[in-house]
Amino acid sequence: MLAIAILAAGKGTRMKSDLPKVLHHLAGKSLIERVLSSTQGLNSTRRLIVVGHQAKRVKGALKNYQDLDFVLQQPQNGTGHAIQQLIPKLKGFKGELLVLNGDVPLLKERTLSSLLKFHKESDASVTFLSASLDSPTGYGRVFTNQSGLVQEIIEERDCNNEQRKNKLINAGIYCFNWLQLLDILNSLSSQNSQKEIYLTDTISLLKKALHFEVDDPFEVTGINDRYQLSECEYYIQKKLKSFWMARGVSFVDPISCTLSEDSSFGTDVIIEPQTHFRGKCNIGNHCHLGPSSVITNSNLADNVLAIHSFINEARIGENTSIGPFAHIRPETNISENSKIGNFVEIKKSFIGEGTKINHLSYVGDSTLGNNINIGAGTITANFDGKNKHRTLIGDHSKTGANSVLVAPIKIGSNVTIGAGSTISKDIQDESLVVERSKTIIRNKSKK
């Protein structure tokens, strides 16, 4: 049996932020939430997540897990006091308990997993991911045997000038034998610096502590202020951006583009400078994107063309071409073969094949037909100060420039509409429409 504990309690003073550390985003994920991602495919009986600074808003951001069961720290005095806190929670449990930390959010499953087949063979009592690294500064450094059993962590502050040379460092990562742990866990004291209780403290009171080096130190790094915050993104980004490289997509200028993790993509996109992807996208073959646009939860098919766009929630067909300056919103749907010129705005729309919007218009709440032209500055006045009403507009029908549809409306199919002209009627198929009130021309000089 396996139970997973997050320590998400700490308020993080470093980041100099009103929002919990654990709550700030890397690559478009809550750091808690790419921890809890490491832990998917492990096979817990149980997850629990120890909350304390801004606990509700913690919890809030974690509804969507039904599995979670939320403990509370009250007041945080350290790692092994947030630990004791489970105690009444894991009464009866008897299985390992894995410990993680939810400020250090690049741990891979498979290091988990490693580390949890490790423990089991090796029948530890604690086992903990460990690190060599170059500059150890505020690690707690780890001291061994001869036998490579561990002896004691100490922590950076409590280290004397010698032990600060050692570069093996404690990751902050442990597997526990439960009970072995529980035996021990309420003698802990805080005796040290920082007058908190230490999790380390278990190590020298434990029969048999083990380390297990991790291969990629950068794995393991925590985050604790924005500078180290934008390492990671660094670090994720150039990885990302190097593995869709690898199958075939060019970025022109690949450090002022983000990806996130849920995008995918096809063979020989191009994607222009500072064109970011957020959520899950799903990008075709040949598509040419940017520069300068920021595509979310978008699915484009192939041979699209989006320049100086935002493209969010939306499903563009192939051979459409987007922009310059156009605004695609949620619950669009672009079929192919289309055109969206400059400074359009779409929200909640269908578009038919063929169908052309080029330049200066809004399409709200509207399903338009085949092979339609929108003409310069048609508007679709969907709301009426209480209510979205939807406008219909049969294939093949024409807009001219700066008409005016007055929503709930059905416009026929070859319907033309003169230009200028504001319709608030339903109007049949084959019809020429015109609008407009009676020019009035005075001579201002006569009274």
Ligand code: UD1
Contents of the next structure:
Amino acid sequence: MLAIAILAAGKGTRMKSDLPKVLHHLAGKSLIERVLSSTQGLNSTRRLIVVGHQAKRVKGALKNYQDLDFVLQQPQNGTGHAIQQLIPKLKGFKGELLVLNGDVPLLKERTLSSLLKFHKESDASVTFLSASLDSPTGYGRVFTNQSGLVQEIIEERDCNNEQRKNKLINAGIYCFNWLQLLDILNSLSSQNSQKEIYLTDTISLLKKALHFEVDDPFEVTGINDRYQLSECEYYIQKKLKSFWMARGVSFVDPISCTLSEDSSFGTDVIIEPQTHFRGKCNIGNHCHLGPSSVITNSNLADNVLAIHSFINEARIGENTSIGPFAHIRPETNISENSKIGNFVEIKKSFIGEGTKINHLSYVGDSTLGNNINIGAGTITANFDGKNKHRTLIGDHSKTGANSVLVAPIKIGSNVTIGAGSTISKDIQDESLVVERSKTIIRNKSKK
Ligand code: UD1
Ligand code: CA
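Now show the form predicted in complex with this ligand, given that the preceding structure was the form predicted alone.
Let us now look at the entire complex, which starts with that chain.
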């Protein structure tokens, strides 16, 4: 039986932040969510999260995870003290306890499975992940005897100069035999430079302590400050971009672009500088995106162009061009062969095939048919101060420049609206409509 405990009660003092450390983000996901996802497939009977500093906020951020069991640590008196809080929760439990620091976000599930396997096969009291680092600053150092058993972990602060030279570090991920840990858990002291109860002090008290060195030391990077956070972000981004480059995506200036892990790209996609993908985006083949576009939770079919634009929670059909300077907002569905031009905002609307909205328009809460031409400056007036109303426009209709369509309104097919009209009545198919006051021209010099 396997129980998992994630330590997430600390403040993260070195982050200098109002936000608890484990809620800081890397490539769009919080550190704690990343740790959780590395334990997703491990077949555990339960997942416990130790919370303390801003416990409510941390719990709130994880409200979508149904299986989590939160344990309060108050005050936060160190990682060993955090695990002591599990004692009442784990009454009668007999299996292995996998402990993860909530600030080690790059761990792979595969590595955890290997750790568990190694731990079981070697029948150890505890096995923890270690790494050999060229610059081990900030980590606890691991000391072994000749037969490879771990004798102790000494925190960097408590090391003497000689001990500090040891490059073998503790990654903060442990698999304990719970009953053996329980035997010694309450005998930890806080005689160290931080006056805290350290989980790492259990190592020298347990019968058989082993370490399991990871292949890729970067995987166990702990985040203590913003510099480490930015290094991890850089690492994730670099990996994502190389992955997609190998699959046929070009980045003109990769460093200036960011991707999310949940986005996917077709082949022959060209991504220009300063272009960002957030959440879950599906990008088709032959798209040309950027410079300077932000695409969030959207699906783009093949051959879409988007320049200097924001596209958020939208679907864009093939051969459609967006921008420059367009804002496509949530619940928008733009069909193929359409053209959305500069300074156009579209919200919660369906746009039919081949429809053009080329300049300076707002289209909100609307359903537009096929092959419509929306003239420059056309506005759907969808809000009456209280409620939003819909605008419907049939196929092949044209709105003149500066038309205002006061919703709720239904414009038929093949309608032409004269420039400058404010239309607040439904218009039949095949109509020409102009709503405009009479032009008055007077000669200014005559009295
Ligand atoms: C810890 C280890 C160190 C290891 C490093 C790996 C200890 C004493 N030291 O150091 O050997 O090299 O991780 O990254 O464990 N937390 C609580 N309650 C507390 C204190 C901390 O839940 O009272 C949580 C924090 O929220 C964090 C995790 O435990 O997620 C680690 O705490 P942190 O203070 O970052 O430990 P390190 O100094 O990095
Ligand atoms: Ca840490």
